[in-house]
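Given next, in structure tokens, is a single chain: the form predicted alone.
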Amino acid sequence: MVDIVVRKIVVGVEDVFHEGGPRAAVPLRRGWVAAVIENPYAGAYVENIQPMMDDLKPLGLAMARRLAEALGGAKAVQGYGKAAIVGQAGELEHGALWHAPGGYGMREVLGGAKAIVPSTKKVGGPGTRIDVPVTHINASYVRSHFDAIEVGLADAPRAREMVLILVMTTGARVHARAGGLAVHEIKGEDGLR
């Protein structure tokens, strides 16, 4: 068991009202929940690190309802994606770790949500930025959800910490109109369409 070390929580909203065009009726809502954590791992190989995963479901679950309740509530997400960065003494492998509490994290919180988490992952230092990509909940093939929220901590990660990223979003991008399967065409069995 790996104790769970949580130096700060983050959490960040914006209404998009319009890009350019016409202004939305209802106003797109992106968020983000960054934690910052000591990570257990840094500076030495270590073989199996998967029981980690384990220990880091509950921060997952909180992040995603934290996020969630920022949102106007789970009910009103429509998208969602994950990510890590990991400080300069770990190592890439250290980040896939946040794929399954992340996800199953935010799946759960959001009522069984079938596609897929995308994700992304880096080793970068403080400051570091990732774009986390976003896609819709139930299809992954919703064209007009396919959107990335770019995330960064001005002192975070630090060589031994990891930055663990969740971000979603209440519809599709502003404007959206590139075609593809639509919302109201979502079937649901598969995670894809």
Given for the second form:
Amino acid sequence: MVDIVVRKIVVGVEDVFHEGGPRAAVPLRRGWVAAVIENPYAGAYVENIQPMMDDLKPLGLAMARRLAEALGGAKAVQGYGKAAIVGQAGELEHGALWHAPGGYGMREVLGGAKAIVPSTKKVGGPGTRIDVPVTHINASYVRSHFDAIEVGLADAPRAREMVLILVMTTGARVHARAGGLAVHEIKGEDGLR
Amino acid sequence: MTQARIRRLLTVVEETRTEMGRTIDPPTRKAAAVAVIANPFARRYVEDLEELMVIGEELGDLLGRKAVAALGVRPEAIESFGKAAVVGEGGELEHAAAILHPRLGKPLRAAVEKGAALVPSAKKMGGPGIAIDVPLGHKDAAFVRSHFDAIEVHVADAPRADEIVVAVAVADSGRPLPRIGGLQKHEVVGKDGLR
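Alright, leaving the form predicted alone aside, put up the form predicted together with the partner chain.
Let us now look at the entire complex, which starts with that chain.
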């Protein structure tokens, strides 16, 4: 059992009205939540790190709730993604600990989203920014929803910290017109199409 | 016929030899091939993005082969892939989508021989020197947990306002010290792209 010690949680939301083309009737909303936590494995190689995945579940759930709320409720959410930035006293593998609990939290809140949650991870210092990929929550191949949100915090991660991130969106890119699988064509069986 | 007006091509290879004080032998290796191209639709809204889709097909082939060549391995030795684009301020996000999604994947899959999985991707708008994290996932089974990763790329002088930076990444291995469980690469069936 590992204590999850949170230093701060930050939420960001942007409303996109247009990008040089026709103005959207309903703006696309894109949001992110980042938690800065202590890295209990910083400073030395620890072989068995898997227990922390369960310990992170409550945080994953709380973050997913908070983010969905910021976007207008779980029903409004159509896209998602996750990421981790590990401070320099840690290793890349510590970022991978976020896969299971981050995905769990969002699926709980969104009511069983079917698609794999796209992700990125890296090691970095304070101010490091990371591009968090976004795909449709029920069908990875929905082309209008492929996106990414850049997230970073000026003062994190410190050497012995990790920044854990979830992102969600409320719809397609604001001028989506690259074709491909559309939302109304989703079968919703395999999480892909 | 070449459609893309390419200003620069770059490749970067990352080889990790130690992690957390432990020797990684053989080293894990990932590579990215990057093209800086002119955006034919900069500074105006154009409805039909076909021209960028053709460019995407061309770059999937060019960058896919370059990235694999940078690792110096046979195509079938590639285990992961990913793609990304950054659009200069004179363009729009959708230009990245038109390059990355409709046609780039097929020639990239040919370059790595197979590739049943979705090619993970990222896109954004930005100015010269901006970095982008290119997601990496196992090429035949998206759920292989040891291979979830990313590689950061940037070009100091790009994208200018009327340019797009397009990146393709590949890896011949997963993370350096994978130990968080999940689907393992030796368990991959490789039919549905997921497992």
